Every structure is written in structure tokens, then in C-alpha cells.
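Coming up is one lone chain in C-alpha cells, specifically the form predicted alone.
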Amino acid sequence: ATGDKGGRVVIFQREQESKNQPHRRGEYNVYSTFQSHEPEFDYLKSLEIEEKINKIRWLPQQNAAYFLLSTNDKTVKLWKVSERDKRPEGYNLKDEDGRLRDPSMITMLRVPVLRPMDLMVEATPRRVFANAHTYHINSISVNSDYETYMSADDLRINLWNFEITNQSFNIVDIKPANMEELTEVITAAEFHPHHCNTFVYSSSKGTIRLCDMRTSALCDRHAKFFEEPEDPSNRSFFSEIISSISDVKFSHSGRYIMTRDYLTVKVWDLNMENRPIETYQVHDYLRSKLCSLYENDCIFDKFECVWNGSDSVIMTGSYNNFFRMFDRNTKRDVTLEASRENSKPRAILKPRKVCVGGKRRKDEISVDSLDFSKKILHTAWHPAENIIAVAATNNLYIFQDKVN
């Protein structure tokens, strides 16, 4: 499912492999566009709302009809999508266009039948969850018990139970009595895949903490704290800024988290608070440009970061439509571009690189020529299967890796 910012979701399926060519992987086409949130306005700050989707998550599968939950800046949403390949026929007091039938006319009793008719797949509202957050809503995770969830706006966290919409419980709150004395943010948080009681939540200080629900209802002390220490030479104006972390993930296993800021990606292991086990450089070579990139605001960019379904390659976005991978194994990884010209269907991604200074082989682009205006900031990797889907701009790609 994807999500754009006017407030529609575009959800995507997979095609069944067809029995002539039974190597071709299904392709995936739209299966289903509705319109989430509509723009508000909030009179009494005089604030307009966005309809902007923020961030989808699915719901696990328990019949045939698929959840999700979606969320703006304000408002969460849980929507049903189902199929209908039938339609009922034969009312007794309507006629087949809906309109009701004269009493006096009606001498026998039918009995309604089902005929097929076109599919038809619905999406419709089943829960509405609002006015619960003050700030924007920056994450929603759906808890590993599937009653609940938390949603986590700029200062607080509030927990959900999916049956109850009028009320959420406060779970953390970091609002200071006086809001001069601000000096951090909430900027991702997420559920333990496991630990019904376990979640973390990352801040713009570059820290991350993980907290148990089960020590008391507002979790505003934390079970662990998880921070790298700055090396002083590396100080700069810029450290704050690229220090906040953008994304927080926990590795499929429970094992690990995984952090993204603005210019590298961190795996901590659970048992470890004082550093990270592996850090990986995800473009380097922007050091030197972090002046412009303040400028024209790429700095403040959201990137997110995602595990493979094995937990041993991770994955994120860069600038000039470039996506990275780690291989955490070999330690190898790669540079692959998503872009029209460079994306034909069924075509292998070259690698790609970026060189700095002066000489430039003929395969690699020159840091002066990337463009910031396009950025992959949200990507996904298929639980089971080698299949990506990068999201570049208004233009969504969805590679797999090379069948023999």
C-alpha cells in the first residue's frame, strides 16, 4: 500500500504466475484506490490539516478481507478492504434500482438470491481515532497482541486499543511545563515484533529508548538508553541536526534495532546501550555539502530504513533517486539507482557510484551533479521474498532479484 499527499491510498497486488510462463514472477498491479483523508481545517488554532499520509500499516490477515491502519497528521484511520463478486437480487419491498416498491402491488413473497456480478473491491472506514494528538503524528505500530497500537506524535505516544475510539492512554510524554525549556522530539517509535510490553522510540538528540509497559502506565523512564557518545573532533555546527534519528526499526528476530540519521544507518544490539554494534556510511561524501544541504533544507529530510526478511541485508534511501543496501554478512554493499531512464522493465540495476575531487571514471557521477530534489525517503522489503518496493517521488518501483 502506498500513500501520497492528497490523501488517497493506492494499494497494489501481486498477479498470480500464469501457467504459460511459469518463470515470470506475478506482476503487480493497482488493486484498489481510495480516498483516506480529506483536508481539515482546525478553527481554533486557525490551522489548516493536511491530508497528507504520514504512514500505513497493514493489519495480519485473519479473513478475507484485508486492515490497515493510516494516518495524516492528525487523525488515524482503520480501513477495511474486501471483495465482492456477488450482489443480492429479488427484494421483496425494492425494486432492482433501490427504489421501494408500491405496498399494493406486492402479492407474493420472493426470495432473494445472489447472482455474480463484476468484483468489486470496497474500502470502507471502520474506525476513526482523533483529536488525541496536539503535535503531528509521525509513527503508528500495531502492537504484536493485535488489540493495540500506539500512535507518536512531536512530544507524546499514546496507546490504542482497536475496539475504542474515544479514548487512548498517554504512554509517554516528554512535553516540558514550559515549552522554552524544549530540547528534544519524538521522531519514530515502534513495538517489540515479540514483547507485547517492549517498544522504543528515537529522538532529534540522536538517542534511542526502550521502554516496558509493564513497570508502570506512563512510561516516561525508560528500560534502556541507547546512545553513541560524539567523537569531539567530528563536531561541528551540523552535528544536531544530522545526529537526529529519522527512523527506528526493529530487526524481525526482536534481536536488534536498526537507526537511520541523516548520514549513516546503526544496528544496536538490545544487550548493548553504549554504542552500536555496526555502523554503516550511507553517503559520505555529502560532509562537505552539508552548507547547501542546510540551505535548501535537505538536511531536515526523513530517511527510512528497512530489514530484509532475514535480518541480514538492510536497506535505505539517498539523494539522486539512489538507494542503498548492506550486506550485514559480507560486509559488502551497493549504490542502485531507481529512475525511469535507467529502470527498464526487467532490465539488472547497474551499481552505481559517486566519486569526489577531481578525476571521474566514466561509469561514476560527480558529487556537484547529484540532484537533491529527488530523494528516496521510503522503501520496503518483502517478508519472505527478494522484492523491494522503493518509493522515488510519484513513482513507485518494485524490483526482484534475477530468477535463473
Contents of the next structure:
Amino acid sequence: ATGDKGGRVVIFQREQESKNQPHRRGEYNVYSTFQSHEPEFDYLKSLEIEEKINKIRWLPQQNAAYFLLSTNDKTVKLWKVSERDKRPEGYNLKDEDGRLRDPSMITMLRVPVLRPMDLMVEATPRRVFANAHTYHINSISVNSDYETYMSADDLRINLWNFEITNQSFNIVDIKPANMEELTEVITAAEFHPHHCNTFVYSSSKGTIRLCDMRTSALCDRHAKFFEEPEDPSNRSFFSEIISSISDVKFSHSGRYIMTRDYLTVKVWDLNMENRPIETYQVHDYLRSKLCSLYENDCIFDKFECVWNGSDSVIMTGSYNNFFRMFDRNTKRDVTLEASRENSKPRAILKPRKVCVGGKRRKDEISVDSLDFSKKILHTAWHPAENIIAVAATNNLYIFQDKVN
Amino acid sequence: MGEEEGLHQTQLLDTMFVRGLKRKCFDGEEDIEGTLAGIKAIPSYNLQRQSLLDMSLVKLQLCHMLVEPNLCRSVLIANTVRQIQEEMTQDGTWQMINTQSTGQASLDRLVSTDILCRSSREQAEGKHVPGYSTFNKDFEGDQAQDSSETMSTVSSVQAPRNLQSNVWEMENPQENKGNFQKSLDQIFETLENKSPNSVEDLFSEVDNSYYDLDTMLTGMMSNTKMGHCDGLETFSSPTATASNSNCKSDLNELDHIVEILVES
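Target state, the form predicted together with the partner chain; input state, the form predicted alone:
After this comes the whole thing, all chains and molecules, with the earlier chain placed first.
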């Protein structure tokens, strides 16, 4: 599923494998599109609330219908997406168009029947969780108990029950009594994939806190605190900004956490708090360009990161429609480009290289010619297969592993 | 709204920062003498730091224009300003800049995230946000002292203008105003308001009857002197930097006065 600035959610579905070409996997096509959020106006604050979708999270499937959570800056909504291929016919009090029939015309009782019809996918809003966030929601995460989820804004994290929309529990609050003392904000948060009492949240100072909800209702005191000491040789005025964490993700196994900051992606072992076990450079060549990137605000871009199904490869985005993959076992990494020009259907992606030194080899692109308006912030990896989705500005690319 | 602006600035800064950004690492143990010597040796570093500070302040001001700015971004920028401020305090450049432009207190207010998240009502009612009002008050207080007592407004007005706007001034300021009508108007509001009458009107709001105007006058006099050795030229020439550090004691005094003005 994808969300856009206009508040729409588009769901794609992979088509069934065709029988005559068994080696080709099905392609993804639009399954359903619906308007999730509408622009709103906060009259109390004279503030327009954008309909822009910040995050979408699927709920584990429990029946034929799909459920997903979508959020804009302030309001989280639970949507049910279901298919319908039959419709009831032959009501007694209504005619075929749904109008009430004149009671005097009803002379006999009928038994309504279900008749097949064209497949229809409908999305219906099931719950609206509003009015709990003063700041902008940056993350939502469904708990492994399937009954609760959390929503995090810049200063607070709330815990919700799916059935209860009018109240939520505040589980983290870092808002200082005096806002002048504010130097740190929450940037992302996620539940542990298996332990429903554990969650992590990251901060703008580059730290990650792991909290255990069993200790107290308000998790202001973390159970674990992950922080890497600053490298003095790389210190600059931008050190704090580039260490700000834009995304945090538990591995599927629950053993590791991955964090993305401006220049790197790091993998942390839950059992080691003082430094990450792996650090991968995403685009280190930008280190010399930080001032321009600060100037044009790119330095505040929030890149996401994802694990593959087996936690052995990680992927994250960069500029110029480039995205990076790192194999944790072989330590190999690759830069790929998602662009309309060089990706015809079923074309094989060629690795791209950014040249750092003075000499530019063939096929390389120089740092100065990178397009900073083309950024890949959102990526997703199929939970079991090697299929990835890459959102590049207003295009969605889906790539899959080479088929033998 | 700052698309065009940002573009131009980027080009400008790219040329400015061509020598690389690696900042010299100041250890706490390093004595101030050594640090100062280091700075004199790299005037371009000072210049870079100054333009970074200016850029950050402009960004912060623009954040203030929004009812609900991106809090993460605002906090990070504010922290950057604090960091620059801290370093400049260490090597002594901060007090010089600070007295000539907006005064310690108002910059602190600017950096404080409190106003970043203020309610929109203040704006709706047409009131100045706290940051602006302090800015106006202490600066105009400064200015009014000059115009009424020493009649040398020009230099003291000119000095902060350079500081506040050296990023902008390289281009046509009028054009900027067009693009940024709302924001820049407010940023430069005080700087362009040179008419003595209006200044005195504004100043009359500040109750200064408790303070000895003569002591303040001496402070202002030194400020006037300082006004000449300010701006971009200062940072590019090592000798000027040296003379600035000599003026430091006067400036401490002046700093104190500005603080008093703000408190009133």
C-alpha cells in the first residue's frame, strides 16, 4: 500500500501466476484506491491539517478482509479493505435500487438471495483515533498482541486499543515543563515483533531507547539506551543533525534493531548498547556537501530503512533516485537506480557508482551532478520473497530478484 | 516560499565553503590564547561560521512564521545555533556580535524552542511574538540611545544590518523582500525603522528611569567605535579580528547594559 500527499491510499495486488508462463511471477496491479484522509481545519488553533499520509501499517491478516492503519499528522484511521463478489437481491421492503417500496404494493413475502456480481473491492473506515496528538505523528506500530498499537509524535507516544477510539494511554512523554529547554525530539518508534511489552523509540540526538511496558505505566525510564560515542575526527556543526535518527526497525527475528541516520544505516544488537555491531555508509560522499544540504534543507530528509525477509540484507534510500542494499553476511553493497529511463519492464538493474575523487570513470556519476530533488525516502521488502517496492517521488517501482 | 531564495543561497554558499567545512576541533583543555591564535590564522573559518549562524537564524525566523513548524527540524537548527554560540563564546567573538546585533537575551529567545511552538493566537491578534518583541525592544532601545544622546545612529544601525543580513546583502535586498515579503519584513523591521520619532515612541515604552543614562552613554560610545570594525571585512582580515578582541572589555559592559534594557 502507498499513501500520498493528497490523503489517498493505493493498494497494489500481485496477480496470480499465469499458467503458460510459470517462471514469471505475477505483476503488481492496482487493487484498490481510496481517500483515507481529508484536509481538515483545527478551529482552535486556526491551523490547517494536511491530509498527507505519513505512515501506513498493515495489520496481520485474520480473515478474508485486510485491515490497515493510516495516519496523517494528527489522526490515525483503521481501514477495512474487503472484497465483494455477491450481492443480495429480492428484499421485501426495498426495490432493486434501494428505494423503499410502497407498503400497499407488497403483496407477497420473498426470500432474498445472493447473486454473483463483478468483484468489488471496498474500503471502509472502521475506527478513527483522533485528538490525542498535539505534535506531528511520525510513526505508528501495530503490537504483536494484535490488540493494541502505538502512535508516536515529536514528544509523546500513545498506546491505543483497536476497539477504543476515545481514549489512549500516554506511554512516553519527553516534553519538558519548560519548552525553552527542549533539545531533543522523538523521531520514530516501533514495537518488538514478538514481545508485546517491549518497544523502541529513536531521538533526534541519535540515541535509541528500549522500554518495557511492564515496569510502569509511563515508560519515561528506559530499560536500555543505545548510543554510539561521537567520533571526534568527524565532528562538525552538523554532527547532531546528521546523527538524528530518521527510522528505526526491529529485525524480523527481534534480535537486532536497524537505525537510519542521514549518512549511515546501523545495526544494533539488543544485547549491546554501547555501539552498533554494523555500520554501513549510505552516501558518505555527501559529507563534504553538508553545508549546501543544510542550506537547501535536504539534511532534514527522513530516509526509511527495511530488512529483507531473512534479516540478511538491508535496504535504504538515497538521492538521485538511488537506493542501496547491504548484504550483512558477504558485506557486499550495491547502489541501484529507480528511474523511468533505464528501467523498462523486466529490465535488469545495473549497479550505479558515484565517483568521489577527481577522475570520473565511465558509467560513474559525479557527486556534483546528483539530483537532490529525486530522493527515495520510502522502501519496502516482501516479507518472504525477494520483491521490493521503492517509492521515488511520485513513482512506485517494484523490483524482484532475477527469475531463473 | 523560499525556493528561489534557497537556490541562490546555495550557489553562494558553495563558493564560500569551497575550502571545506572541516571545523577545527576545539578541545576544552586548549587555552583561549591558542584558540584565538588559531582563529586569526583561519579567518575564512570565522566567516563560514558566521554565515552558518546567519543562515540558521534566518531558518529559525522562518520557522517562527509557521503556526506549527516541523519541530524536529526547528530543534536541530536551534541546537546548531546554540553550538555555534557556545563556540563563539569560547573564543570571544560571540559577545562582540551579540552586543552589536540583537543582544544576548533576544538570541536566547530566538534559539529557545518555546516560541517555535507558540500558539497561533498571538499572530492572529497581530501581536509580535515574544522573540520579535524582545528583538525590537532591545535593539531599538540601543538605537534610541544613540539618536537622542550621541547623534550617531548610522554606524550602530549599520553594524547589525551587516551581521543580520550578510547572507542576503550580497544580492538585491529589495528582491528578497519581494520573495519573502512577510518574513523578511519582520526580520528587518527594526533595521529599517530609522526614523527618530518612531524610535523614540517605541523607546518610551521602555521604562529606563531607573538607570543612569550617562553610564549607558559611555557604553554606547564604545559601541559606535566598534561599529566600524564590524561586518564581513572583520572576519576576513586578521588584524581587525585582533582589534576586536581588544575591545572585549568594553563590550562586556555593553552586553550588561543590553541585558538591563531587555529586562526592563
